Structure formats: structure tokens, C-alpha cells
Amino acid sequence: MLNKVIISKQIRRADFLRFMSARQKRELLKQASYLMGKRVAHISAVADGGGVAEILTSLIPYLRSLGVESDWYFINPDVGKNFFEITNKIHNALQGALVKISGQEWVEYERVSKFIAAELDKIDCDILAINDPQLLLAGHYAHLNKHKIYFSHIDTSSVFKPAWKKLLPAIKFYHRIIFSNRDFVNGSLPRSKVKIFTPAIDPLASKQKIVPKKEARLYLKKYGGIPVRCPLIAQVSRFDIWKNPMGVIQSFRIVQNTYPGAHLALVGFNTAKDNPAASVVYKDIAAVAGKSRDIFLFFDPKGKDVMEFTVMAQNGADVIVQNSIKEGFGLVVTEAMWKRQPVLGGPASGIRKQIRNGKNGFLVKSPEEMAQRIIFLLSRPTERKRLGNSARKTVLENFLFPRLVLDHLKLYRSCLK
């Protein structure tokens, strides 16, 4: 039911401490000293694809470098018939979709969760950290004598109440409940257990590298067929109704009235095994895009280096958009901002926590407004540069990984107290 993620990557403290102030360094090392000899186990749905996997890929080496014993496990993709289809429904319901989940589906979710819980019980740890609703019930059933933390990485500001009511007893059972945004906290949760952790990106990760635009465009031409010399708009995000790629295409068609040579890239490689609905959304988008030579869809990862292609798309685009309706935080926004890209963000609360309208990017509410802002940025490269520099500074000050690691250390210690 569970597989262990083997992480051979090692980092040195000095590599990331340089991103912290002297006060933060002292606090980080002090908190780490309290956790010497303690073991933390993180559990997630998948080991690849999505923001949670990216966070854990960096978090485990950071914790180990500080002397905190840490491991990471994920659900075996063959866990059970329809399990991920069911948890995808639960995921959408917690984000507000009016989804019908049958009694039989709830029974299957509970059945598989109990099997997973039996394997969780075998893991030697002091703190068990459960990430997202796929494992919510399994964590509830497991490790009654352990300190348990539930990390909710999604937008639960307007939950579908029947699903929330069903899961609420399990959520309340955890010792700590972590959200990425205060707006996502449901009023029925015990406030003493709730903590807010703003996500962050790892400045040491190869995904965060900055590449000259010319080099990035040549790469996109070679591996994606995108012309080198054309205005390029890109959204880097999985094919998901909440990311609203259909709205991006609507905006792009308006932009073409002013920039007929513009091209659009929707980069959403299907690497996460817990999102079976992605294929349906992709097919819908492909049908709308038709045989347009100016719209490029990237879904099948076969034959491509997904990480490298993503990096090149974020560096090579003239304008980055993230048109999400719902977004736990939106690390792809943070990544683009770190690369000095001004991002056009949709109405999702997680994005509004990062973009200050007109200061380091723009927030938009409709396809028409997005199109206007794209045209504005394409016609004003100096303004793009100003906003991009401000975006980079925002991430440097607020959304880098060493700060998130300190948040985790404080959380673990608060549990053990």
C-alpha cells in the first residue's frame, strides 16, 4: 500500500543558511537542536507531480542536514480499484465542487484507508505528517499513540458541506491541522490546533534556475516546436478545471486581435498519478484548441525532460499567467516570480497572497481583463522588467524554503512538548 521514497540528495547547511538573517539562523539551529534523535515521517499521495511532492523532495534533505531524522512515503499507484478516482472527487468537493460521492464510494475510501493505516502503524516515528485528503482517513485510523499532523494544501474556503461533514471528525482528531492560507480555515475546527504555513520554493533546486531568454526559446523550439521569435504567453499548470485553461484560451484569442503572431503554451505534463480527471480536461481543451498552430498543449511527458521543459517555459515566456479559480497557494506562481517574471494571476486566494496588483504582477477577474493586461505587458518591456524585479524581491523576502523549514521545526517541537 505504501512505498518509501529514496532520497539520495544531500545538502549542506551553509548552502541555505545564506538566505536567512542572523536572527533566523540562530532560531533555526536552536529549534533543530531540540529535535535531535526524533523521527518525522511524511506521507503523501504521490512522489512525483504537484506542489506537495516538490515541497517534500526538498524538505526531507533540509531536515536531515539539520540532524532531524526524516522519511517520506507515498501511496502505491496500484492501491485499489477506483481509489484515486474517489479521492479526486473528495479533493474537488473540499474545494467547493458539488460532487456526488456515493455510499459505496465512501465505503471503498474507508476500506482502503484502513489497509493503509495498518502500514502506517509499522512506521517508526515520533511525528506522523499526513498530506492532503487522499490519506486523511488513513492517518485518522493509524498511530493512536503518535503525534499526528494533517497538512491541507488545497483551498477549503467554500467546502461542499456534505463531504466536509463526513470528514470533519477525522480532521479534528489530528493534534495539529495546517493550512496554507487563513482564508481556508473552516470555522468548525478547534482553533488551538490550527496553524498557517505559507508555502515556499527551494532556491537550491534545479527547477529554480534562471536561464537567458534566448537559450530558453531555442530549447522550446527544439523540444516543443514553439517559434523562437514570437510573443509567447504560457501557463504552467496541470490540466485541471480549477486552473481554468479554457479561460486562458479565451484571453489568448482576444490578444491575437492586437498580436496576431502571438503563441500560447499550456504546459501541464501528466505526471501525478492521483489526478485521473486530468485526461478528460486535456481532451476538452484539445478539442477547443483544435488544430491551431498557435496553441501548444504539453500533456504527455513521454520523450521530454519535464522539469527542464518547465524551467525553459517559465524563463522563455514573455508573459506568464496562472488563471486559477481555486489554488492552495500556487508554487508555479512563486517559481515564475523568482525568475523575474511578472505573473498575471486569476482570482484564487492563494495567488492573491503572492501578487500585489500593479506592484509585482497583476490580478485579473475575467478573460477580457487578462487579455488587456497581456497586451499591456507585451507592449511595454520596460514595465515587464520593473514588475519582474519586484516579483523576485517578493519571493526573496517571503517565500523561500529556509523560512518554511523553520516553520516545520517549530511545529514539530510544539507537538512534542
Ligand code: UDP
Second form
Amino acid sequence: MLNKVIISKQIRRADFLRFMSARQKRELLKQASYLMGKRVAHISAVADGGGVAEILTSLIPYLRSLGVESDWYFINPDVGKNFFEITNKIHNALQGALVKISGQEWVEYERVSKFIAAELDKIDCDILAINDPQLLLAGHYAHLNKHKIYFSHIDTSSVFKPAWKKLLPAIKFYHRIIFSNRDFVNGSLPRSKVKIFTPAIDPLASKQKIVPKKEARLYLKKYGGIPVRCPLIAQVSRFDIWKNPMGVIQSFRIVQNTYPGAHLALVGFNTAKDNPAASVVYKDIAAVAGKSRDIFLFFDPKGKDVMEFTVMAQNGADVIVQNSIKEGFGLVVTEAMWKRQPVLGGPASGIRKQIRNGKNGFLVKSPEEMAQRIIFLLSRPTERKRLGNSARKTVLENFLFPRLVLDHLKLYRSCLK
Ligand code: UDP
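Condition change, the form predicted on its own to the form predicted together with the named molecule:
Then the entire complex follows, led off by the chain already shown.
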């Protein structure tokens, strides 16, 4: 029921310590020294696709480079589509959707969670870190006498109460509960257990590389068919209702009145195995985009180097938008900002943590406003550059991985003390 992720990537401490101040470096090494000989196991729903997988791909090698033994396991996709359909509903309910989860579905969620818990019990570790609501109950059921941490990476600011009531006893059971944003902390949780970790991107990861725009556009032409010389607007996100791709198409149609040659790319490769709903959203979007030759949808990863394509879209677009309604944080926003792209962000709380309106990007509330800002950025390259430089600085100062690693070390230590 669980698979181990084999991580061969190794990183050298020196490479990331340079992103830290002298004080932070000392603190990091001190905290790491307290954890020598301890084992941490991170568990997530999938090993590929989405922000959690992105973070763990880097976190594990960082921890190992600091001498903290760490492993990562994910749910074997053979657990079945049914389980993922139910957990997808739970995920949506935690983000506030009014979804009906039947008694039978809860029973099935509990049944599979008990099987997964039995596998968790076999893992040799001092700290068990559960990273997704799919695994919430399994982590709760695990008997192993370890310190358990639940990382909630989603926006739980307005949970759908019936689902929350069912899960609350399990969540409360964890030794620590981590949210990405203070606004997501539900009042019924014991405050002493709650901590806030702002997510971050790994500056050493290939995903964060900066590519000259011309090169990126040639790549997108070769592998995606997008014309090289046209204004290009892009949203990079899984096809998910919360990311509101429909709203992006609406703004794009308005932009076309001013820029008839503009093109739109919605890049949302379907690599995650836990999101059967993505196909439904994709089909709806494809129906709306119809045969438009100026809208490019990227969903099926077959034959594509997903990481490289994503990097090229983030570097090659003239305007990056992220129109989410709900977003735990939105690493895609951070990634684009790191590449000096001023992002036009939707109303999601995670996005508001990153974008300062008019300073390093724009916050928009409607398709009309988004269109107006897209037109502004397309017609004002100097402004775009100014905002882009400021976006990069914001990430450098707030959202880089070494700080997140320090947060993790302190957390593990506080559990073990
Ligand atoms: N991503 C990607 N290709 C895609 C869509 C998404 O590589 O076609 C990556 C993206 O670069 C980011 C992660 O998936 O690293 C999405 O994380 P985010 O926090 O933005 O959203 P989540 O999917 O976790 O809701």
C-alpha cells in the first residue's frame, strides 16, 4: 500500500548555505546536530505532481545532507481509483466545497486507511510526517509509538463542517499540526500543537532555472506548437476547479480585443495519480476552448518532458497568471516570481501572501480586472521588468528553501524534546 521514493539526488551543504545569513547558518547546523541518528519519514499521497511532491523532492536531500536520516513514502496507486475519488472529495470539503460524502464512502476511507496504517507501523522512524489529507486517518490509526506531525498544505479557512467534524478527532491526535498560513487554522484545534510554515522553493532545483525568453519560446514552439512571436499568457496549474482556468479563458477573450494575436497556454500536466477529477475539469475547459487555435491546453504528459516544459512555459510567457480561488500557497506563483515574472494572482489567500499589489505583481478580483492588468503588462515592458525584479527579491528574502529546512529541523527537535 506504500511505495518508497528512491531519491538519488545529492546536494552539498555549501551550495545552499550561501543563501543564508551567518546567523541562520549557525542555527541550521546546530539544530541538525541535535538530530543526528534520528530518522524522519515523510508520507504523501503521490510522488509526482503538485506542490507537496515538489517540496519533498528537495526536502529529503537537504535533510540528508545535514545528517538527518530521512525517507519518503507515497500511496501505491493500486490502492484504487475509488479511494482517491473519496479522498478527493475530502480534500475539496476541507477547502470549503459543499460535497456529500456518504456513510459508505467514510467506511471505505476508514477501511483503506487501516491497511495503510499497518504499513506505516512497519516504518522505522522517530518522526512520522503525514503530508496530505488522503493519509490523515492512516496516520492517526498508525500504532507506532512515534511523534506524528500532520502537514496541511491546503486552504482550510472555511472548511465544510460535516467533513471537518468527522476528521477533527484524528487531526487533534497529532503531536504537531502545520499550516502554510495563519488564516487556515481552525479555532477548534489545540493552539499549542499548531505551527505555521510558509512554503518555499528550492533555488538549486532544475525547476527554478532561468532561461532566456527566446530560447524558451523556441522550445515551446518545438514541443508545444506555440508560435514564437506572439504575446503569450500562461497559467501553470493542475486542471482543478480551485485554480479557476475557466476565468483565465474569460479574461483572455477580453485581452484579444486589444491583442488579437495573443495566445494562451494552460499548462496542467496530469501527473498526479490522486486526482481523478482533473480529467473532468480538463474536458470542461477543452469544450470551452473549442477549436480555438490561440488557446493551448497541455494535459496529457505523454511524450513530454513535464519538468522542462513547465520551466520553459514559466520563462517564456509574457504574462503569468494564477487565477486560484483557493490555494494553500501556490508554489507556481513563487516559481514564476523567482524567474522575474510579475504574476497576476487571483483572490486565494496563499497567493495574497506572496503578491503585493502593484509592487511585485497584481492581485485581481475578476476576469475584467485580470484582462486589464494583462494588457497593462503587455504594453509596458519597463513596468513589467520593474515588477519582475521586485518579485525575484520577494522570493529571495522570504520564500527560499534553506529557511524552510530550518523550520523543519526546529519542529522535529521540538517534538523529540
Ligand atoms: N507543476 C508542473 N507542471 C504542471 C503543473 C504543475 O511542474 O503542468 C508543478 C508546479 O511547477 C509546482 C507544483 O506542480 O511546483 C504545483 O504546486 P502548487 O503549490 O502551485 O499547487 P498544488 O498543485 O500543490 O495545488
